[in-house]
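Heads up, the chain below is alone and in the form predicted alone; it's given as structure tokens.
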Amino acid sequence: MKSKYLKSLLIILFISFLIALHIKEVASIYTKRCHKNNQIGLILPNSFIKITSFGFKGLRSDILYLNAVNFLMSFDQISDLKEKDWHWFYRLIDASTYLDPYFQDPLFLANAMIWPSKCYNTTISILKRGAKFRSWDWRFPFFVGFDYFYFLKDYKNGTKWLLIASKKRHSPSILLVSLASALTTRAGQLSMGITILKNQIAHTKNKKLKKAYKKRLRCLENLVILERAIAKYKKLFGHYPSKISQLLNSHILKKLPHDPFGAIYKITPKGHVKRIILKKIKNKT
């Protein structure tokens, strides 16, 4: 009995074997009979290579990967790359991180080559399955929420998923609330940075960053009051103001608002406020 038990095992066994070593061989030759023929091959849909994976979604998903880092490796620079080779690389991405969306490589390859390649929405929509299983890893909504901001000029998508990040188990909670108003305020959305700051007080129960977080909040309210400032004053006068003092010569100010981090207020060009620290200077005794 025990016998004919172990003899169907590996046989079991000897055949999950060569499937697997079909399936490694077959993705071998195809990719480098793409690579010699300098043509983009077809990969099938992803419901089809989960169901013809078997039990080895997980192998397959390293191979995918593999493959599209060879397939990288194969061009002498990476601006050698087209519009077509990217879109190959990508589905290799997307087929590998739909078989396996705990995989972190690919996920991490994919927002690398964002830059060279500006296949946002499609390296966006990877990382969000990332950020799906993978849900204690602030990394990933991160990256969507800096991907959303930086390529595609989307603050308000750029704002939620950067507060997702924040919010996870050791991320850097602080940090990703500042950029968020870092971001936002580059934008001109001084508004929209306030919100978040809010948000984040009314839900932060530790006193010291609330305390940090009031501060940027206070830098944030300050900037509406001089841009609104700057606002009247362009509408009384047909230019902006070239020096902040000019808001109160013009008596559209009474005083200045103090910044909490001790910065003084310059005007640009084009009427947005500035903010600059000033080091201190220790005397010497």
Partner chain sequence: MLYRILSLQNITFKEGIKDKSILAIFFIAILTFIAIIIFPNLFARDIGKVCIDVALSSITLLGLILIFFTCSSILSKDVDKKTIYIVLARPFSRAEYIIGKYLGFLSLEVFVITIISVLSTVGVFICYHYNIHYFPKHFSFYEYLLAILMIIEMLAILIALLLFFSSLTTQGFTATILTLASYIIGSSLNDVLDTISNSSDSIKINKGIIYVINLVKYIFPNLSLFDFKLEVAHGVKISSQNITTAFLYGIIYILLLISLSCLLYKRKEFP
Contents of the next structure:
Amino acid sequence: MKSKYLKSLLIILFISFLIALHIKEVASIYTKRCHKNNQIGLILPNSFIKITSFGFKGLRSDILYLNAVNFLMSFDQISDLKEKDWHWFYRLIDASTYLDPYFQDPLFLANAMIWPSKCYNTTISILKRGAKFRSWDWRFPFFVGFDYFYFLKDYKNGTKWLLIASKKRHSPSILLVSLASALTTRAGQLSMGITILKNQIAHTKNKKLKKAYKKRLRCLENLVILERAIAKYKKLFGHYPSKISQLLNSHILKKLPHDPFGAIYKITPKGHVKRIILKKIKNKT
Amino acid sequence: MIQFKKVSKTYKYNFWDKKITALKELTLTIEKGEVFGFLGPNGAGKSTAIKLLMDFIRPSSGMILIDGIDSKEPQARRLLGYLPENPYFYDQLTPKDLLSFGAKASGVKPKDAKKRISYLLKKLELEHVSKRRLRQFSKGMLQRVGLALSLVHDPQVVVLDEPMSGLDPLGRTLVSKLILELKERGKTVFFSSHILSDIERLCDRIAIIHKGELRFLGYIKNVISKYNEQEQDISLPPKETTSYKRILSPVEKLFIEVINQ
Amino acid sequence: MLYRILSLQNITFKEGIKDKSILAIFFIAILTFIAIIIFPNLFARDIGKVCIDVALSSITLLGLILIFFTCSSILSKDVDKKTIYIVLARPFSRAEYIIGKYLGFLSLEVFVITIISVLSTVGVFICYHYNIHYFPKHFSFYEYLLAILMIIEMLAILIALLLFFSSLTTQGFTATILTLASYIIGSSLNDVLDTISNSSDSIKINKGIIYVINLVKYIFPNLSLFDFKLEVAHGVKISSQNITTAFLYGIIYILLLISLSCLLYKRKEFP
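Could you drop in the structure for the form predicted in complex with its partner chain? We only have the form predicted alone so far.
Now the complete complex, all chains and molecules, led by this one.
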């Protein structure tokens, strides 16, 4: 009996030795398979993958994500990816998040790749799925909102999603709300920003937060005052003022509003007010 | 002790197959304390009759009583000990595991069971392998384990389906001894066999069955005395010489005669 | 009666536990133990999620291997090689045989899953210890254990299915294949239903197919009810209503299958 165990032990050792020898080659076969030039076949429709994963959806999702990462890694530089490569990449990510919509890794990867890939709508729809399921998580609606603003210039949707993000627990609401309002300023939808803030102030119990919101509100209200003055100026003189001081000189404003963040006001050729801020709000991605 | 009352059995292997009659209105009574031999060529219906008795299959018509209880009742099998034709047990168990299961399942008290098991293992010369797994056993050894299993609860009736097949001469004498001992203790033994010499040596009464029908039923003493007197009467094909005829035992002669009817 | 059932449960368990395939299962369990510790490190953020995914999936998989290899081989030996004779030659009624066999397989399953679970829980614990910030905030070992219990209940349904199909067929192998088919149907049923209900107007599904699938829904067990892997992996609270529903559904399904197979076995012959 003992020699039997010894024999099987020896066989196992031998086999593992063989595997160890070949593991490099085996691994290289695998990398070749998910290599850039080798997009074998197609990735099946999401629902089909879900049905055929028989209760192992989580694991399947992990592996699809790993495939996506491997695929990216097989390129020397991200800029080497062509449109069809990006399509392939997002199919993998989409399938992975469809199987496990809670899974953060593919969501973060998708969001990070929105710059080089320029697949804005795909990324946003993937992120929206994450936002829907990870209902406690503020980051994904924030990403969606940010992407709407930054890439698609869709301010309405952007504001909507940032607002959703700011309502989540543990979200840095100040940052999000101020970002939303900052973004709306540029959009010229000042009153909308003010509404958001007023709403936010009404729903906040924290005194510190309230103070911060009010500061932001004052800033927005200043802008409203300024832009109204500019409109008046245009009515009187037929053109936009080029400097803020012209508003004072023409007696439209009695005194210039003071920006609570210490920014300087400038007027764009289109008649909008631009705040030049010394320290910018950095986005979190 | 055991009564077959007009028992018939028809088989249908597949849905679209024709019915096959395995047993035709078998009526048979086995008395308490006798050793009853059940003879017949292959496919005659011996095993079918035994399986009906054990309630593995159900009769198409008729009924079987064991000590007055219908064989369909689980209680009827309390009295029975059974050895299958080609015993095959769970591979991974040891004879001890198997025997203690048999004892427990038949309601033997744990204390008695232990004694009984060690007695049977000694008796059937299985002591040295009692802790080995059954998968390593040869056919003859398995047969002996099967015998021990059928006897573990000290049953009133022992039903043995081909107990001698696969045994070496030593094993066969062992089984013969066992059967005779059971008879001495007043137990009923019901067994089927091909080996006619064993039947002649052991049985009180025999039945011969062919193509599902009972062809002969009688005491072995009468058979022996009958065929020893009229040796020449047997109608063997002409090729078979007298020298061959002479070595036939009475039961063999009877068997050939009954089958050729 | 109880004594007889327990004796049958006992030898079924013994036969299973001494089978060679158990050794293979434990070998794979050790491999997954290593995988639980190493595999999650390939991921950037959701290390905890991947770790629990691997742990729970491997428990499910090994349980399935146990059913489809060990249990089904014991059962087909009973039917094909007639080891059932040694049971039926005793004063067992057919119902007692079914119940004893079921309990035997169930105890085998529970025993093996318990050992694997202990192993994988140690793995998860080690992973948790080193990557505590990468685990979901609300991850709890209590819910992890609850998910394992639900896996055991799912496997218990499969064992009942195996016994039920063995009562319908004359060959052990057919019963195994049918059980495998029902596992595949049962575990994908929910997703198929989802796909149908979400199918847009552009993809029209034949009404006949929908009818058939709705019929299938009532016959085959919905095994995804017992799948709480995703919830545990992401620390989403499992609603107690879901757990209770799944638990009761499983119990009723098992009782139904067992009593049906008792009825069918009563008429079954073993030539």
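Take the two forms, find the largest set of C-alpha atoms that superpose within 1.5 Å, and that set is the rigid core. Every value quoted in this text rests on a predicted model; they were computed, and no experiment measured them. Numbering follows the first chain given and starts at 1.
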Note to self: Ile51: after superposing the rigid core, is there a C-alpha shift of 2 Å or more between these two forms?
What the structure shows: no
Notebook entry, point to check: Taking the rigid core as the reference frame, is the Cα of Val69 displaced by 2 Å or more between these two forms?
Noted result: no
